[in-house]
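To begin, one chain is listed below as structure tokens, in the form predicted alone.
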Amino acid sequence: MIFTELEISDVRFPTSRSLDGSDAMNPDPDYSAAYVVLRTDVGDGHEGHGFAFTIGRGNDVQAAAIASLRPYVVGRPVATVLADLGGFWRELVHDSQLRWLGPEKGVMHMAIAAVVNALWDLRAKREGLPVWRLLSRLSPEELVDLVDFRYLDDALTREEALQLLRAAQPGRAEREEHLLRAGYPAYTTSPGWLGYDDEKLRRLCKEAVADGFGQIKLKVGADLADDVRRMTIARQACGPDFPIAVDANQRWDVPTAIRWMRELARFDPHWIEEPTSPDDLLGHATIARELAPMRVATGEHVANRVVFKQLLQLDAISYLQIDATRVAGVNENVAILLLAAKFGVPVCPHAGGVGLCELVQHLAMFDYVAVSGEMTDRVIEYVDHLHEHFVDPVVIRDGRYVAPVAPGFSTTIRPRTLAEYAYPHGRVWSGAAPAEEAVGGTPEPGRPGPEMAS
């Protein structure tokens, strides 16, 4: 019983046509997935599905990086790999020649995430559980065995992690039941894309409040006068006390971030997200200190658990934003969740992008059940794009994520989508599909179409 195939697809959605996902640094993204399917000869019909998220150009590079991992999987015994996903993670991450390309960051690290997440999807399907439930039912010892504590033990030791997990054990069953009954709080970024006009912004803000969301987020950073105008509209539409976070997507240097956000402080932003380079740890600490009590959030582009450790040690962030595909998959995110619990910093996952909502819901729910035991001051990002392409899409009810119950990681994309959105020869990209079948419709006059954006 071995892995027989690691299949890779370059799947892209022309979201640049309608400017879904647009922000100050990424004006015309085409949400994309370098998509993995792991097949076996076990005969139970189960496959492992995973992906790395990109925004168009470079998705082929990401797919090539994933392909380089094929020899580590194909031909290996299924049961052996799935029984020791901690050991398998270390084998991939610590390969000396591939590690040189990072180390532990960038395209190779994201490739490892795609494969590791596909393995968790397969394991969960074989055990008949959603990933959040599978993780939540592992013992503290099994969970810490997933984590590489190299570079972490000056901030979090294996024994400290065991103590955290053991302390959370008594309430696991009650929290799982509460999660199934009440769901997990969500906030929506859907109103806030930078390319939307004022009327669309106003309408979507009102709809978000009516739909039960307790927070929204707006993109900022391209033009200060525009940001003031848009924040005024959002504040009028949502009300004076409604939480409105803002996201600069790394647009500013440190002095600009401080100056810009002092101008927006009158609108009482719930947090400022990615105010500067994700690698500028001291810059984040300076921004946090200068803008206090305004809160700083970051994480979607943080490369690995080591950088998160330092952000926490520097007291540089008030909210930690894990990403399901940026770091090396489930295992590394377990390490980051443990770090956040040690430092008492709320985790509010990033989920802007195709399939990211489907993935990170599992990680946040696992954190609630088995790690932090907390849901207070925690929210999962939600964007209302592309969920129809998944076999088990997220469900939002009254502004909350409904806990998934289907076995797996909610990563399986529909076969028709894989065919029609394959780049560059799928019907949507080759021009064979009618415009209304392509996400976002036809390009606006004067704007590049997806063939230019990708």
Second form
There are 2 protein chains.
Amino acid sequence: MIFTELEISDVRFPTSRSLDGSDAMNPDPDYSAAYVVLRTDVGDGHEGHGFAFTIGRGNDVQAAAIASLRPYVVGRPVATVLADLGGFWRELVHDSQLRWLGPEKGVMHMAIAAVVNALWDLRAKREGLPVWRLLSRLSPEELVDLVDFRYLDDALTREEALQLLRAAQPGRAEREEHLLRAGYPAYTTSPGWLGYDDEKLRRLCKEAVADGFGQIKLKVGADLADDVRRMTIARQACGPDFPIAVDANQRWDVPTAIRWMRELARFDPHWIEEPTSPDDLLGHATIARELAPMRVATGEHVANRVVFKQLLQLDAISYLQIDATRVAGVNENVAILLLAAKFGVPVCPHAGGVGLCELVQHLAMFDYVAVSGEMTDRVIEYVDHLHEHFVDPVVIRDGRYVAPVAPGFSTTIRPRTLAEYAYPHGRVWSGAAPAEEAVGGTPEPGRPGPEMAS
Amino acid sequence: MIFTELEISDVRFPTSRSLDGSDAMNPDPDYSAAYVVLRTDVGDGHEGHGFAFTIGRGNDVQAAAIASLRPYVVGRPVATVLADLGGFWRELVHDSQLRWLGPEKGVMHMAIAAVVNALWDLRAKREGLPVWRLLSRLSPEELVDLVDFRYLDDALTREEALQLLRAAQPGRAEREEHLLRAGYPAYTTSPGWLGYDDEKLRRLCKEAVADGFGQIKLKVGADLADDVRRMTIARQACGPDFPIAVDANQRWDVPTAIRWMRELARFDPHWIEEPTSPDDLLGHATIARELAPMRVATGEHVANRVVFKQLLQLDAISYLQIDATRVAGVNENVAILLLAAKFGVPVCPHAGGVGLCELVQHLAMFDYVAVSGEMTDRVIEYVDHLHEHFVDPVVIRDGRYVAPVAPGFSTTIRPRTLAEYAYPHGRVWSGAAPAEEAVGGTPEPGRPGPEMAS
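Hand over the structure of the form predicted in complex with another copy of the chain; the form predicted alone is what we had up.
The next block holds the full complex; its first chain is the one shown before.
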């Protein structure tokens, strides 16, 4: 029983056509997926679905990178690969020739994410479990076998990881039950797009609170006077103690970040996200030190576990924001969750874009059940966008992610969407569909769109 | 007068077929180039040639990334683009959608390198100068305009860069003359491949000294007892004061690097290169601190100027190894040379692979003329491999790079090579040429090949 096919689609949503919002770093994203379907000759009807998320141009490059991994999958025995996903991960990431293209970063690393996540989707479907429950039932030994500790040893050894996981074993079942009952807290970025007028900002802030969200996030960084005015409104609308995070999307250099956020400190932002380049670890540390006790968050553009390790070693972040498709899939995120647990830093996953909410909920829930064992001071980002294209979309109730129960990784996009949004020949791109329909409904007049992947 | 064509070739040299050497991280590189030719309708016969270097699999992904940049070049006015290569660089690197695929790292960043370097080749050919002399004749203002200071300000401002360049203006002409007369010191990695037997190592060490090279480099990291024995031989053969660098090719984690190099310290290695992950800046700093006064070198896999900035801020490296196609071409390397000069760290470029020697000599020579003004304690790597495929190959005389005088960037590969080594349909790959001929000559019996790009 072997893998017979690794099918790739270039799927793009023309979010830039009808949505005029976004921020100065990202004026016109077309949320896209370089999408993978793995097929086998097992005959059980199960496929593995996964993708890398991009924001438009270059999605074809991402697809080409995934195609270069085809020989590592097609023809291989299904059971053997799925039984040793740690070994498979190492094989892909440490391929000596492909490694040159990173190493462990950018297009090639995200391609590995797409394939690895598709394998997890398949494995979970075969075992009849959602990925979060599948991971949560693995033994500590099985979990550390998923992780590549190369370059991590000075911060976290395999033995330390085992101890962490063993310490979290008691209570796994109760926490799983708790998640199925109560879900996981979400926060919403919806009120905070830069382009909203003040009245709309005020209204959406109040709605977010009324809808039960425990936190909101505002985009900042384009104009300081605007940011001060918008934070004043948001603080008034949400109340003095409501967590309001702000996000600069890498807009600033280090001195600017410090200067700017000193002006916004009086509004007590819950965190400042991506104040500068995601590669500038020392910059993040300097910003965190200068602005303390203000908290710094980052992660959606952090290339790999080695970079996260250093952000933790430097005490540069108070919240670690994992991304489901930036690093090399589930396995690397297990490593990052373990690092965060070791350093006692809460994980608040990045989501938005297309399908990132669907994926990352599984990782946060697994973290709660089997790694950190904590839900306090943790939230998963939520953006209400493009979920209708998924077979098993996220469900938000009372400001919380409802725990998914369908087997798999919630990665499967509807076949009709795959056909209509195929780039450049799908109906949506060849001109047959109007823009409003193309992005999944008529946007509210004047409603700016999400930026980047939030 | 516009750019009419951006032609891409996937060129691979089957170096893994007949050369059995290399190291444990890179057992079988097929040195490759994702190669770009820019054509115009100017009618002066000039083309711009550039490439990204890879080591085989994934060279097609690299080519696809370059193809995604075609719309930024084809149709654009030649004179306008060449007159503002700083602006063009920013446009490519900060394209909001493509940026998501890095940002500023990996396949997409190397694609920008290929195109930017091709533009510099074209500009230099039009001006009738080799790139190093073209750059060396730009004013300090023109040079800083090439550089993107975003994310650098906390280490180097535009004004500081201007001051550095102005301070180096006196003596530019003398240093240019000196280079034309005396060339630039080279070091050779040829004696040090892991697979050599002891007698061959001894002989090649002696030959390198006799040939006038001022330094050699040995691969280490596979087996400590072997390394001790080989260093003993090399030290005996070269003499007590001859610089012998060692290179671990990212093989170790931090504790292993420290332990291993303490054992080799008694041989007084000139530097330890790539002791661990290129992303582990703190790891490099720890290794440098623990092993001081031993010197640490790195750079061939450092993703961009922001990462180099931090290596310098951390005092983690004593030698900075620029690479011509890893970061986004000439412009980013100008930024990195300025950073190195600000921090007083000598630049010793990485070379080898295919064409890296050809490119990087221009950058080192420009640094000597117009940036650092220094040649002391600086060497350019040299590996004697694949130069015969270039129209204007490097020339080594008495252990020094002879300054190139032909207009351009020495990037142009012979048309016959482009045809025969085209992957997968060129004569070499379709099976019509024997392996020995394919790699450019019968290898010496038992001679292991170069690893990675040295």
